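Form predicted alone, single chain, as structure tokens, below.
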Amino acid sequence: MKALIADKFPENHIQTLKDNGIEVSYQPKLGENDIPGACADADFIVVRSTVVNAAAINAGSSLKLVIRAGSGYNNIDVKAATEKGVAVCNTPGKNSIAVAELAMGLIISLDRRIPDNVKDFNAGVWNKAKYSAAEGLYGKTLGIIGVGNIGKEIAQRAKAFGMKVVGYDVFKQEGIGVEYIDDVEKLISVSDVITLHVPANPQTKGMFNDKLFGIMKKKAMLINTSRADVIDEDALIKAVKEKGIQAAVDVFKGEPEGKDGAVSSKLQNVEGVYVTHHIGASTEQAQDAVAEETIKIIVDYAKNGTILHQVNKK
């Protein structure tokens, strides 16, 4: 059996793939449009970000599974696959640290504006009296749209700054310190900072709106390390300009599918906005966890046939 492997991953990993007797195209630089060509004879394909549309899932005619190394697939056709009988799987979980850390830092860097303080420093530009005016974050309200396998991660890290935790969600994880409202308006009214993790469907798309924004305190911080498509990004401008809301967002319309280049932004050079990399699961330790899931799904289909992880079962 022949995986292909269209993103960036361990080279530890791919050596225990061979060992497990599967042969690996190792192609990390290919683009949406380039799989297609590449993937006639792999029984797997594996990416990160990179799209997997249904040109790609028609194009291999051995194809079995495509498995996204991380836990949204919405760069995944998963229409698709379905109609052609191959299973989509995903590691959840295994990149739950790495995005809560990253979660964390923005709400500090949001508080203490790091960013700034450097950029200033660098330019020549001393002004202690602007940056002494952080809030800080102990006894403040954080508010967790989405309380899964991150959320629970970020709750235990903002108790640890001393902060109250509230949540929002269909599914409730119980000794986890998150008080939960059952009211997603009413969490947003009572929070000072805001971080999202939902995914993306027809249903959160735009759900952060002027409605919400509306409802969110002066001056209150919105993370987003979920999915773009969460945000109404004019809303967000708005709300910044108007509010005086601060945000940090590790994902954006628009953003490139390459590693590297140009990069444009109608959330480039707003005041109180910051903007990553979509970096959030981009840690070696979560790279690794989400490498050694992945190999055992491939493994495991390779010598029993079972499916771990599939999403779109019938």
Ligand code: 3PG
Given for the second form:
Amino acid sequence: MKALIADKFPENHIQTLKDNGIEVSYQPKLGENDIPGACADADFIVVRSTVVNAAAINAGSSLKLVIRAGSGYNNIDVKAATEKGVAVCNTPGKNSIAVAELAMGLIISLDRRIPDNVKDFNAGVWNKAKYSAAEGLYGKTLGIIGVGNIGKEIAQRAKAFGMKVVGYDVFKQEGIGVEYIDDVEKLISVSDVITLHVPANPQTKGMFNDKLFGIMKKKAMLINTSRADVIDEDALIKAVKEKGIQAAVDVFKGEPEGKDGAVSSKLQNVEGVYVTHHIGASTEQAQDAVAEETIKIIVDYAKNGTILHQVNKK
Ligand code: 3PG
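Okay, that is the form predicted alone; can I get the form predicted together with this ligand now?
Entire complex below, previous chain first.
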């Protein structure tokens, strides 16, 4: 059987796939419009954030699984896959630690304004008075919206910093140090830092809007390492300018599909907003764990016909 890997994938794990009898076409630079021409004879397509559209799904007759080597699968046309009887799978939880590590990094960066500190220093500007105004995290309340695999990892890390952790989710996990609040608006109103961990879907689109920014405490922080669509970016800019809200996001509207090149966003150069390059999952530890699970999905299917982590079950 043949796997097309159309995104960056650790090379030692590619060898493991070959050792298991899978023919591998490793083309990490393919973009959305290249995949249909490259997947005609593939049984498996593996991607990270590269888009797999309906044309790709319909391009070949042997396609069995589209595997999102990661968590959020909004880059895959799940409807087209379901109509064609192709399973879409992901690797839930495997990159959670890395995302939680970045979220903590963003929180500390905002509190201490580390990126601005460094930028000023490199520009020859010394401003100890300005940068000595941090509030600190100890004793502050962290509100987690969406307490799944990532939320649980963040809770543990925030606790180690002496933060009080509150959470909002329909599914409640016991024993993870999170005090659940069933009303999301209440959670927002009591939190000094809010971190979002919800999937992109019609219910969460534009969820964090003027109304929710209006409920946030003055100068509170908002962290988004989930999906850009969850936040109304105009409302965010307004809240930053009018209410002193501070934000750090790893995802934004108009994220380029390519791995390098130019980028343009309305969040550029807004004081109080930090944007990173959608790197939440990009640590060696996380990508090894994701690759191992991806291989498990492919090899299990090739050997036993079983499908792990299918997200489009009927
Ligand atoms: C995910 O959904 O797994 C994360 O957003 C990571 O995406 P990436 O693998 O494209 O970096």
